[in-house]
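Let's start with one chain on its own, the form predicted alone, as structure tokens.
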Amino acid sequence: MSTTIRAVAPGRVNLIGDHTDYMGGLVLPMAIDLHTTVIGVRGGDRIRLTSAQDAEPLDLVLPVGDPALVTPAWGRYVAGVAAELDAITVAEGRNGVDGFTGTVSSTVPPGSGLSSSAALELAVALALGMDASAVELATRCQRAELAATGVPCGIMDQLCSAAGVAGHALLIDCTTLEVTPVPDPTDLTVWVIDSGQPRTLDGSAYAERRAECEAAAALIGPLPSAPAEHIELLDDELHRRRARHVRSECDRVRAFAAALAADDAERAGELMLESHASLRDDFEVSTPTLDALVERLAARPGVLGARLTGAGFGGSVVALTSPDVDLTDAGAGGRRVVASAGAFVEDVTDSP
């Protein structure tokens, strides 16, 4: 009998800290209750996939070539994954990776900001056989996106969906890749509003952002760690604003975590409010969609802060909340979401 393999990944909400992890700085997101789910059998030589939100199929033969030309798209994920295990066999001395054949759900909506892609490739890497700590799972896993999309994501979405703690948050260190999980208020509530303007990574200004942020880099040294008088004294306008953001949202991180250790519920919402500004004015990756959400969200009572969550360009928007209040007919719709465990894998051959 074939063994059946079902793999799960969450998506991520990030409660703040955007456009810092691929800077070595600082990030505060959750592992969410929405998943990807992969489940199959292992064996051959190539990988098929069906996919409950999508209608072409995937059939990829291995070994793979170049992921960024597979068809359909999202399928370049899955081969971005492959392509990786494959360079791990065969450094091990192995043949490659095994296929697979089976289907893929998902409750992470595409384009929303909520990580969908680092679901599905944790959720494929683990289908496949990939044995290894969370953190090396995320690194491979990033190294796949950016083989499938060449866009030069941070880690903060893979590592967030493979190292999960259910009921916590995670102070994750990009240099270091310490994760620390922070326990989430029992008294607020987050909740995702999905703006209605879908984004993609691929064909957004994200490589431009990371270029200018390394170029401010090679002047003045680390952003999260650096002088806010070396900053202002950067000669670029541009410059002196994405190294602004990057300090000062590291800065933003540290203290939102103290906040909620504090039980300070107030000075979490003023930092997330404060963190949007910073991604609208200094990094410039907010929408007028997104302004108009986070505004009207901020004004509604019982609402403690809002902001966009992850890269911008349209997406999501993410508000704290005290428990009473509901933002379902928010936006596009809200949604309530809770802190999840990470990513697993396990063997379902006899369940019913």
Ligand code: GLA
Contents of the next structure:
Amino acid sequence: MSTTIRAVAPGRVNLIGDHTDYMGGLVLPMAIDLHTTVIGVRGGDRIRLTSAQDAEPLDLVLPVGDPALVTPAWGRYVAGVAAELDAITVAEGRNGVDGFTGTVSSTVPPGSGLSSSAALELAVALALGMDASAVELATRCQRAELAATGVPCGIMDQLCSAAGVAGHALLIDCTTLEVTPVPDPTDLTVWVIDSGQPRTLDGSAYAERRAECEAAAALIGPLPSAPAEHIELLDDELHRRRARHVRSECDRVRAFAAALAADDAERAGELMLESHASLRDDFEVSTPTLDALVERLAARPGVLGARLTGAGFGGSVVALTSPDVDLTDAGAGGRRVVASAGAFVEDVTDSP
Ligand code: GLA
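Follow the form predicted alone with the form predicted together with the ligand, if you could.
Everything in the complex follows now, all chains and molecules, and the chain you saw is the first one.
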């Protein structure tokens, strides 16, 4: 009898620390109770997956060619991961990645800034048999995303999905890739509110922002630790603003973690609002829809803080509230999320 594999990977919400990961800065995301699941059987010379979300199945002949050319579009992430795994197996003197036949389904809404693509990459990597540390899994899946979409994303989403800890957010230093679980404040609730404005990173100015930060860093060194006086010396006003965001956002991540540890919910909420303002004004990745939603949320009783989460340009807002608050009616719909464990794979051959 062949072994049936089930691989599950969570999406994530970032509490604070956006557009810092690709500059080696600090982030504080948590894996959430929305997941992508791949179930099936390994073997054969192709990857065949049907999707609960898309009528068009994926039928990928191995070894894969250019992942960016695969259809349906979600299959590009699968192909990117398969190409990574193929490279590992060949380097180890084996014959390349095995095929897989199964299904993929997800409760992570695509285009909402909750890392549906990272969840898919991690679930596929584990389903296909990638056996590695959380950091290596995440690094490989980050490379897969670049091959699939051409977007030079950072490591946050993949590492959060791989290393999630139930009941904890993760403080990640994106230079050392050290992950420190930070206990969830038990007396607070995290909400994710859909702005109703979808976004994809390949249609956004994400790569442009990253290039602007790299240009600034080439002049003054690593932005997460750049002294304010060096930032102010940058000639280009745009570079100054981008660098100011990265530096101040890393400081806010540290302060937010300290506020949680000190049970200072009010300070944590203020830092979220400051983060949103910096992403809006200095980094210019917000939109009028996101700004209006954050403003409306901040005015509601019991809401401590709110900010765009992830790349911006649409997607979702994250809010921190006292437990009695109900945001289900906010924006295009709010959902309470809970910090979840990271991606895992199991043999479910005998399961009912
Ligand atoms: C996207 C990317 C991440 C990160 C965020 C912004 O989610 O995939 O690597 O850069 O945007 O913080």
